[in-house]
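Consider the single chain below, provided in structure tokens and representing the form predicted alone.
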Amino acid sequence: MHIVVCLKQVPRDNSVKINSDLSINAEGIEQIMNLFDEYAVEEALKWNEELGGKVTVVSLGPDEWKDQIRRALAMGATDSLLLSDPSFAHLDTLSAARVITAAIKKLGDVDLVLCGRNSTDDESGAFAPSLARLLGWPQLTYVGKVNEVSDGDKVVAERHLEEHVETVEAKLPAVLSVVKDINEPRYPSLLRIKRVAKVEIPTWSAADLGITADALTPAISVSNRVPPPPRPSGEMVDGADTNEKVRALVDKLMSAQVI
């Protein structure tokens, strides 16, 4: 069983700065493993321990992102791959999915792809569905539990939706996006961290993947970026005690025909 985990690196929340023109100031931003991808790595490792085979973590970005790939290796991933090229610098979700699709096809023996539900920077949740569509594979989103993985056959999983839980089955190969309730990611030991500190991470370029510039043209471009209008200021409700404040609030809401 060959499981691929798509690993994105995102800014740590407190390291992001905004320029005066509302663009992101990338200088000095600390990159960490995307939260939901960490759960995807753990789920891949659990099934690898049961079924055998290998787990390959695939990430798209500059050489500086190898640190988080090594973190996944320290957790227990067996293989890694970095997709890095100057033409990959400003990809939208669909273009990024095209690059990852090319890499998965070149790997050639992939049975299952795991992704996080969404990345914590753009929050679109569109990457996994885009990847599945480009690969032509079944997709299971919002996976909160994987019940069964049959080597080369099928996957049975629970989709944790807002109002109910679906149990679904799909043929392999397939693409799954997981939620954080699926497991508890392990902490890599200091010994493993040291062991992978100098591991060479294979790197593929656009030329290695046979990708042309046309395939990387963003489908969506940002023409303008402005802040939303300020929220109207609130109003404090006076009263001698809580009961009186509640009555005053209800009176105001009724007079405004809100209730």
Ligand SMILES: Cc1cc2nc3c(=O)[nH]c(=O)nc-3n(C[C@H](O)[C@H](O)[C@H](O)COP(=O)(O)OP(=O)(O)OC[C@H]3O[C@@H](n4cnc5c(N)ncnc54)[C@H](O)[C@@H]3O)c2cc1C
Contents of the next structure:
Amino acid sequence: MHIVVCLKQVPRDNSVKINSDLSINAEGIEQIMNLFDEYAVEEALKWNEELGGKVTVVSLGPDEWKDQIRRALAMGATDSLLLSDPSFAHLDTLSAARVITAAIKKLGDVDLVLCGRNSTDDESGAFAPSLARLLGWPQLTYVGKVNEVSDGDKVVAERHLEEHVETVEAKLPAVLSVVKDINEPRYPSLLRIKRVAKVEIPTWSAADLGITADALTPAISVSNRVPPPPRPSGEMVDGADTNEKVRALVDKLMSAQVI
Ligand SMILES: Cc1cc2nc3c(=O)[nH]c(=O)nc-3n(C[C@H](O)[C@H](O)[C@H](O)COP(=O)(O)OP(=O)(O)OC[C@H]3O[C@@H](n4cnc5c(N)ncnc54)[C@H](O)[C@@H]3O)c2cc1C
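Please supply the coordinates for the form predicted in complex with this ligand, as a counterpart to the form predicted alone shown previously.
Shown next: the complete complex, the earlier chain at its head.
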């Protein structure tokens, strides 16, 4: 069983600035593994422990993204791949999915691809569906539980939707995007972190993937990007002691018809 996890490195702080060309400026901000991707890595590791095979972590991004690839290796991923090329610098989601599709096809023996529900920076939530469409594989989105994976056969999973839980089944190979409550991601041990610190991460370029510039023409361009207006500051509730403050707060909530 070969499971691929698509992993994105993102800025920890949401208060990133916007550059004049509308790209996100994350300079000086700590980079972390995209929240949902930690759950995807954990889910892949769990099924790998049960079924055997390998877990390959794939990132499309600059060289610095090796940091989070290494974190996934320290968690237990067996293989890794960075897709990096100057022509990958200004991709939209569809082009990014095209590049990863080419990599998955080149890997050749992939049974299951796990993605996060969305990234916490660009947040399109469109990557996994684009990937599934380009590969021509079934897509299971909002997966909150994987009930069954049979090697080379099928996957049965629960889609955790706002109003209900839906159990779905698909033939492998398939693409899944996972939500947060699917599992509890493990912490990598210090020993493993040290062990993978110097591991060579294979890197494929556009030429390695046989991708030409015209395949990367964005279908969407960002015409404006502004942060939301600042939230109005909160109101302090006065009172001599806690009881009085709580009473004043309840009065305010009742007069505003919140309770
Ligand atoms: C209009 C536009 C312009 C952009 N311009 C740039 C740019 O100039 N420079 C730049 O670096 N990026 C740029 N990006 C972002 C980059 O192309 C994103 O990686 C890609 O678009 C995925 O979009 P998303 O993060 O919204 O995916 P989402 O669908 O929100 O992500 C869901 C999941 O898909 C997977 N995933 C997403 N992106 C990657 C990735 N890169 N590698 C591995 N797995 C991934 C992860 O599992 C993630 O949890 C741009 C995006 C858009 C929409």
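Rigid core (definition): largest C-alpha set, two forms, superposition within 1.5 Å. Numbering follows the first chain given and starts at 1. Predicted, not measured: the structure shown is a model, and the values here were computed from it.
A.B. asks: Determine, after fitting the two forms on their core, whether Lys198 shows a C-alpha shift of 2 Å or more between the two forms.
C.D. replies: False for Lys198: its C-alpha shift is below 2 Å.
A.B. asks: Using a rigid core superposition, assess whether Gly234 undergoes a CA shift of 2 Å or more between the two forms.
C.D. replies: The answer is yes, as the C-alpha of Gly234 shifts between the two forms by 2 Å or more after core alignment.
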